[in-house]
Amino acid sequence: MSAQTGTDQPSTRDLLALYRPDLERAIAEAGHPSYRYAQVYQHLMRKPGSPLSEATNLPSDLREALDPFGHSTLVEQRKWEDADGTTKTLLAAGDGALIEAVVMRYERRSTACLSSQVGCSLGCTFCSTGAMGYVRDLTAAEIVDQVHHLQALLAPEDRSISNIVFMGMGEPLLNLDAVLTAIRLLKDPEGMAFAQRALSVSTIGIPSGIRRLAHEEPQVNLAISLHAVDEKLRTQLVPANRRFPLSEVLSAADDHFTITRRKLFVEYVLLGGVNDSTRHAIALAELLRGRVVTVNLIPCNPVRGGSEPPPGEVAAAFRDTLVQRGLNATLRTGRGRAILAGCGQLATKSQAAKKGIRNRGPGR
């Protein structure tokens, strides 16, 4: 079954069958009333790390059909914790693939940031997901259930994830259906019931996914990972701009605000010595003049490719010229880099050994 779009409202078992095919196919398998899949799927919806077992709304042998299946589809292998209030996560698939999801707590919120493939396509220079190649892609499933041991991870510190951005391994464009598939089930007001505006998508520019995601999830926030100013230095450090140039992403992105009137976020990994001088600066705010736009500056965090972060005072001389030129420029603080949790530091340890990447630091 495939995502259903636009305003219609699916049935609970429609959601059911989206989320858990399997579990959906056992109850009509075993006879059981319609209102059983309402109970089953708001189980797991609602008690994340519960197994079905403890399911007490439930009969006694359908807890038992059920339980073998799993409440989840994706284990946890392993966690980290940093000093700043950031977990990572190592989770498996039922197919072994591996994954990294990482929570991120502020004073007064809680971030979720969600991979969408096994590794990553693109091969952004800075990026180590990206040294790991493509595995596969997400099932919505496994996106949502990254949310569910999150959510589960939180509970016992009376917390509760806030917000959640589509920012982890993988290019969620390039994995469109179980992506939008599984915004619905994280906003579905019987099921977890976030706010569309508390959804981010990030993404290096995939022309014909922003104007879809555009159309059939309006409020969701829209990321693009920028990164330069002109089509040359852009395709150094993005490959993929030779198959989304920056014109045509950027032209994807005007139509996504004619669409949805929603405000643009700008992803700028500052790179020391690369796109981090004034004249870079300028030019990035006369890309941008004209446009509704924040514009997020992010020190790299120490990759492959011997990529470093700019001096303090050259990030901060950036921002400022973006703000003297009119634009809403924030300057990132890093966060998980000590667990190598920040951003692009994502690779899973098997799987980058697999395709002869070095690892480095825990988790790696």
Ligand code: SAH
The other form holds:
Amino acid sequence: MSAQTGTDQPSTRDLLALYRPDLERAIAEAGHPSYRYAQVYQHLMRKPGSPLSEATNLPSDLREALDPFGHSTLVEQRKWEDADGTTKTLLAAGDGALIEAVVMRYERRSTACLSSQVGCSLGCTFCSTGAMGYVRDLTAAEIVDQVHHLQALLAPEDRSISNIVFMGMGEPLLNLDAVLTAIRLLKDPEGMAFAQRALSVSTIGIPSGIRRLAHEEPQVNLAISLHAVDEKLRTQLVPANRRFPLSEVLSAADDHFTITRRKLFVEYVLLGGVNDSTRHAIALAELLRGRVVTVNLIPCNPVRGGSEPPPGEVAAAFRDTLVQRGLNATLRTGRGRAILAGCGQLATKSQAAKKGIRNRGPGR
Ligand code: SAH
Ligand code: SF4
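Taking the form predicted alone as the starting point, write out the structure of the form predicted together with the named molecule.
So here's everything in the complex, that chain up top.
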């Protein structure tokens, strides 16, 4: 690729080539001195939202030459604000593909929820992204630029992103090269300098990807989307369970713990009348017994024709059953419900709107 620094650390030029190979090539072709790579990289990483024409550390000829490449690979199409502090953005990539990036504001932190793919090949029955099917993988730049976009959005509020979760559209472990490159860029001390422990990857459970993540980014948090305890019900909800059965997913999660010693997070979407009974809660507690784990219960956002969330008292009883059996368990409140913040719901809603299909509106 390009100049090495002589240590294991990649040079800034290498990082720029990983992030924006188009810009790296343009600088090289114009024969600029090597420190220009660092200046361009630092402008993009440290001044999110600021066009290259405003990079005053660059000579004007280089600014003009680079500006047409764009400072971001993504352009905002729409934005939804929820009174609970959630902002959901719909972003268009260069080829017009639409993805979602969400920020959730809390008292002491702001969490960015990123997409890793356009659509998803895995077809979970309760998930809007699954219903879209797979369109394409995102590039590392398209992943990092979601963070830049949300940072720029928070800047006027004197806030910045403190945590990042890969819980938007797509299956991050099926686009692991780009996700690992994005994580490397997000962590880079010369760039945004996120702590690995502030990053979490959520997966439906791809055993080889879980093990690779453990080896390559041992401090990144792992969340497994479980949703059902017995293989039969899980296969109904998560068709990928046929290829990657729960037993193998849990065995990979155990290897992850052996390697990383990091607590496991389990996500469990509560679907009314499907997986939300006391019997299911007891079975979940049995399955996870002895593991260092926190279970996040997520009442489902209803998707057209699919399950409704259980009544609040049923969800609370499910959590209580887990807690009584010694598990850490939290019940997520319906963040972003009013703006349909369920995975993939805005992108599909927007596509449906384009096609003139009437969709169930927010706040239903
Ligand atoms: N593909 C990965 C990450 C993206 S989905 C995964 O499945 O883990 C992120 C989370 O959103 C998952 O836990 C998923 O189960 C959840 N989710 C998907 N559709 C949902 C819905 N309709 N309501 C609530 N949560 C949903
Ligand atoms: Fe894909 Fe995750 Fe949605 Fe399942 S829940 S279809 S794995 S994005």
